[in-house]
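Encoded as structure tokens, the following chain is the form predicted alone, with no partner shown.
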Amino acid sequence: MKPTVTCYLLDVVDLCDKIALVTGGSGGLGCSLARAFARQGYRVVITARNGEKLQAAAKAIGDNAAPVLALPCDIRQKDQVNSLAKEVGARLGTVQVLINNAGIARAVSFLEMPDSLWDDTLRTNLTGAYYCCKVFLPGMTNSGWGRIINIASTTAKVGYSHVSAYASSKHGLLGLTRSLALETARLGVTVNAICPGYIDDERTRENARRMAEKTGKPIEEILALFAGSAPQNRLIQTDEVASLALMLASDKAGGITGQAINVDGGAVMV
């Protein structure tokens, strides 16, 4: 039975003029993030590599009162990120909330992992976030207000077997979060990371499917193992992560920066 998720209630009037960009916006968590910000009055832009999926997500999330702008971009390519920034600037204005959510996670043992998977994971999860921060941060510092929210993982804090590339990328993302927080502390910008545990989304289910194929166990048993890694014995709902992102983006969270906040059912208590 899924838990009831209560979202933070924020002052919509204070938020309606802000622009939020969500990378990886066509997937489960990305959609939840975009939907939550759109419902709070943000002008939301979502981006991802697959334009078709992106447009479908924008239609599902937005409505006439709060449309969502879908702009395809491969964040692994800095020239595409620059082009994205120019288009958002021309159509909406300066991005004030950047949510670096795009990422890949594939479970495979270290010795069986092809070098291409290592490279692609680091380029997507870490270098892509770096490019987005590099391109969109100047607009925030120039205006004296901004929020960068990096979607990390509990693997940013502890190691897990069979995800060495993913864990390395998320450890790096946490380092980037903390360094940027120090550099922007007096510039009106906060930089924080959210560290979810196993999320009830397509990425977790895909890894469960891969593990099920390899071990011969049912997918449900693998998912139960994932859930059992947390004291609450459940998967995390995407809306729970989105609720925290909304709070971190609010003016009320102006004193929170350089933090890595777990949403993991108690799996990692640091």
Ligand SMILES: NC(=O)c1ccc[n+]([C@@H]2O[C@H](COP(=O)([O-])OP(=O)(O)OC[C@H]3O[C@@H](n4cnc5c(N)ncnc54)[C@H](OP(=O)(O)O)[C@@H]3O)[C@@H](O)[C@H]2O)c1
The other form holds:
Amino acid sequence: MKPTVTCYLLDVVDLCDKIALVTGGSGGLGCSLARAFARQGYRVVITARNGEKLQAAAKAIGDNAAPVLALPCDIRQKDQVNSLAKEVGARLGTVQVLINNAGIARAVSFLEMPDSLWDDTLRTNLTGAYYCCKVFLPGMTNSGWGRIINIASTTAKVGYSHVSAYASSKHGLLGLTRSLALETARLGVTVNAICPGYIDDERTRENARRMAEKTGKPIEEILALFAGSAPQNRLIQTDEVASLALMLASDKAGGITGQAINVDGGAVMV
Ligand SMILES: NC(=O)c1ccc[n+]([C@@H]2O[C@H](COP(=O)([O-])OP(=O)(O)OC[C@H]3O[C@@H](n4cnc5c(N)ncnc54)[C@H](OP(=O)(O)O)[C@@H]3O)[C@@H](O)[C@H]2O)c1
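Form predicted in complex with the ligand, following the form predicted alone:
After this comes the whole thing, all chains and molecules, with the earlier chain placed first.
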């Protein structure tokens, strides 16, 4: 019997030697995604801007999964995304699974938000994902098989106060997901989004620290507030998101496209 991982749909995720690219692979969720795919036999490439952090992440993943290739790239720069594709092509081959995970998030009230934050958020979370789709999709359509998984957020579906740039970028990412799913529907490629709620990771703790400083409340109270915003009253683990990504990347998920699936403890039901 082939080994499988524990995931939402048991027995759908077989060992696989396809090539997967995870953007933002040095971050909390990106690392977990890369590790899950590497453990499943994928040849994994991770990318992010800071080369040192990226190498450290690749080493940490390689220590308890298969080796991953770390190639720095700023996804806001299309020429860098093109160079990344060339490098991956030369060293491994065509990327078959693209996980657009890189993202930035900063909470600030709308009137206090500098225009630069709006621009940078849109350029990273939306235009960066667009560049990656543009550059890596032709390899998928040429071979008649591909998976694009966009890491969105529950803020892609509902508004939240103080994150207008972030929510706008993630709403946009769902528009891209759905439109591209239609254009690729007969080309062997699926395009889906995962919408996590508050994840139990460093970024959430950093956000909680900032809110704690502003409000004078203890950080534990802020984290409890985040957890309490979900009916399950808990934060989401990164490997819960990674399990869903593995399932969406599998052959047996070929009929799932244009979807935006929440992993949020029941917080958002649309
Ligand atoms: N944490 C949560 O609660 C949560 C909830 C819902 C959705 N999400 C989404 O999940 C994804 C991952 O979030 P996370 O919590 O793991 O964040 P994180 O720990 O801050 O990691 C973000 C990653 O993106 C990379 N990155 C940022 N800008 C980039 C750029 N221009 N080019 C290439 N890489 C870039 C960062 O590396 P460099 O800075 O070195 O480039 C880092 O590897 C994001 O899309 C986020 O919106 C997170």
